[in-house]
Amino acid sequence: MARRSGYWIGFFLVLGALGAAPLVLPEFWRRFVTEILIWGLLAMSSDILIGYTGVVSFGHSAFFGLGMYGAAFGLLRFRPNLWLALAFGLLAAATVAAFVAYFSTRLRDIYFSICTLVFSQIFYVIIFTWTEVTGGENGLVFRQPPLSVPGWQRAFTPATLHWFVLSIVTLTYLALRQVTRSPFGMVLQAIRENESRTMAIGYDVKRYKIVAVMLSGLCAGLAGILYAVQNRFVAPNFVFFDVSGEVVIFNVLGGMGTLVGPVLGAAVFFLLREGLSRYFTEYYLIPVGMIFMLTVIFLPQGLLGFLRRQLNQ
């Protein structure tokens, strides 16, 4: 009981920090801290598959960059509306999530990776070349939708948008927690811990690695669609699979089946490359690759495990 109430005092005191952060940080920072809550979000969507299930995906590049296109695609062909965005960015997110997931989860182990990988490319060249629909090379640029509900509508401020994407990512975290807790969580563990024996115990292992890959495809999408409305901007470099593996060193770095752990190593990924970037120029990648590989090494349940054990002593 003590441990829970600690984790909840724990949970309101980050998202009271986070919440305050726009009223506190000065512009630049403001926004970074609200990129690194999408690109968490994007991190603890992969983590259902890489911690709780147990296979890597490099395809969530596709599944972040067609949200992204979907909420695009909304907002340019009709007037700019919010949920109009979010409509079309997760039903573009979750086509493609179900496509994937159908051939993919009929493969196991690497060869569920290389899968992932080759549909991931494929609509990158699709996106890159159908220059009429996703304007190619140069992306497609388009107005902030407003923050809008029945009877009120108002133009998004730096606080707003931050507010509200802290608000996505809370309320997704939670619903993802309340699924790794129920049986089907417990399904998907047992799957990562011995698929033979979970399927020789009756259940349809395939079909959970199904909704699977599908529930992490639609969160996925939802960050790429926050991201578009941030930054009013969306490219075909979103889809390449280079977004796929920083997604994996996210949940390595800050520990894997944890859900905030990979929201961590986003953070930490990026207050690096920030920080270091200023120093090494283009060479950046030399010591964030170290300080991965030594986490690697020294750290295998990651930056979030190493904190509870620190804690726990």
Contents of the next structure:
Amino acid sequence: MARRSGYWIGFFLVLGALGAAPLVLPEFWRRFVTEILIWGLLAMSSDILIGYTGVVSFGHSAFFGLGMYGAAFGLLRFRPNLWLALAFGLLAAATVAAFVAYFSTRLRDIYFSICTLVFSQIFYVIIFTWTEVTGGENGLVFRQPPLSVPGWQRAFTPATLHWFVLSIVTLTYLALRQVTRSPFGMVLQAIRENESRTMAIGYDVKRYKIVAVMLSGLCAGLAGILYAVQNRFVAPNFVFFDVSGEVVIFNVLGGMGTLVGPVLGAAVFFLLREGLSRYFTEYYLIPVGMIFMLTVIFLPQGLLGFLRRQLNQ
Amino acid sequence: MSADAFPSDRGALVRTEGLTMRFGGLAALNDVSLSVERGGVHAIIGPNGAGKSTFFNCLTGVLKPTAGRIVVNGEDVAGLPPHAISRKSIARSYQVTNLLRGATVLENVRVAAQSRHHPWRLHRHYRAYHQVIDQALAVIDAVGLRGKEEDLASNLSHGEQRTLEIAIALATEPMLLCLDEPTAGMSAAETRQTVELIRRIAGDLTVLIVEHDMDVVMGLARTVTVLHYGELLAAGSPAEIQADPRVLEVYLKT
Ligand SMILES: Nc1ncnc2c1ncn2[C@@H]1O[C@H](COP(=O)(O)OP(=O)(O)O)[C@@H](O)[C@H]1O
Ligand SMILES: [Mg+2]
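Coords for the form predicted together with the partner chain, given the form predicted alone:
The next block holds the full complex; its first chain is the one shown before.
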């Protein structure tokens, strides 16, 4: 009981701090926090696969990218409406996720990862070359849709955009947390622990993995939509596989199988990049890589796992 | 197919016809036709490499047999995937312990029991399904692992892990339970307890057991089937098998 109320106290403290951020932070850091929330959502979505199901996706850039481009398509071709962008982005991400899920879940272990990687690169090439629809190399630029409900609308301010992103990320987190503790979520964790045993006790593992990939892809797509709305442009380099690699790094840094760990991982990664690129310019990845390796060796549970253990003592 | 097509089948729960499993040039099972009656303990014995585990792997869908049929309750199940076999009420334990090592004893058994209830619920907490948990606890109690519910499977002793293997299989409510060398590596006391457990289980369902310990086999089994280099060598009551000169020659002497 004490642990449960401790969790909710922590939850509301963090939520309160993130909610107050745009009121107290200067413009640069406010933007920074909003962006970390978006990348954090992408990392969290990938945790469903890496941390809970035990399969590593190297294709999350495809889901992220399709969410982005779907939103951009809706905004440019139809109306500059936030909910329309959301619907188009989710539809695009879901379609791609279904496609990738169908093929990748036929394979196991590293072959699953390679399959997701190959598919994401295929989508990268399609987006890069299909200039009429995607803008090709230059991407697409559009106006930010206003925050709207039927009968009321206002242009986003930096603060309302931050709160909008914060609410979507929080709601998605709460939903995913519920899913990971549901009967379905427990099957995913059984697959992570022992795939053949999970089959033997009557679970059609492939179907569970397909649903897991789709769920994960949908949340990654949501992150892509938020990014497009925040930045008013989309570009093919967000669909490139180095984005997928960063997402895996966020998970390992922050702590897999915790949902919030990967968000923390994203925050640390961007803070490191921000701090280190001042001294190392474009070579900042070298110290970041070294810190990453030290984490893997000395904090195998990630930062959150480490912090949890310190707090419990 | 109707049950009448095989009038001699009455009472047979599982029947194989010409079951063959080849690995390259090696026939791990060669034209094995046998039947297992409903109820009680039935043993499969044979020297190492005789094809006993391969037989279980074919029966539980881990391997797709090269040829032949496996008829369960009048239905050919050969080549079905493991999860589909499980849903035909066939469960197994493994010769090499095969658990959710990072999960607790309770979770190992609970998730097995859950497969018969509401596995596709995504929104409610798994602990809200009391029936599944009660069922798992009842199985844990029945196999004698009470008090270990919250222990990680990887922290159990070898004997306890072997017992957990059986508990997981039982939690799926099978009518046929296949145990692959359940007492392997157990102490004499643990073996005695496991034999007692199997005897109790066999009151409610059919047990097919691969076992090396002859005392265990002869004390438990209603029928014994002998495999040798993938071939069916003999089948009969324990007394018949013990008296069979061919069996004595290839197996009991070594
Ligand atoms: N997956 C496999 N691939 C190749 N050969 C196998 C495989 N499984 C079993 N065998 C071979 O089949 C034969 C029977 O093995 P097995 O069924 O494990 O014997 P038992 O359980 O009776 O000791 C052995 O010669 C073994 O090496
Ligand atoms: Mg064997």
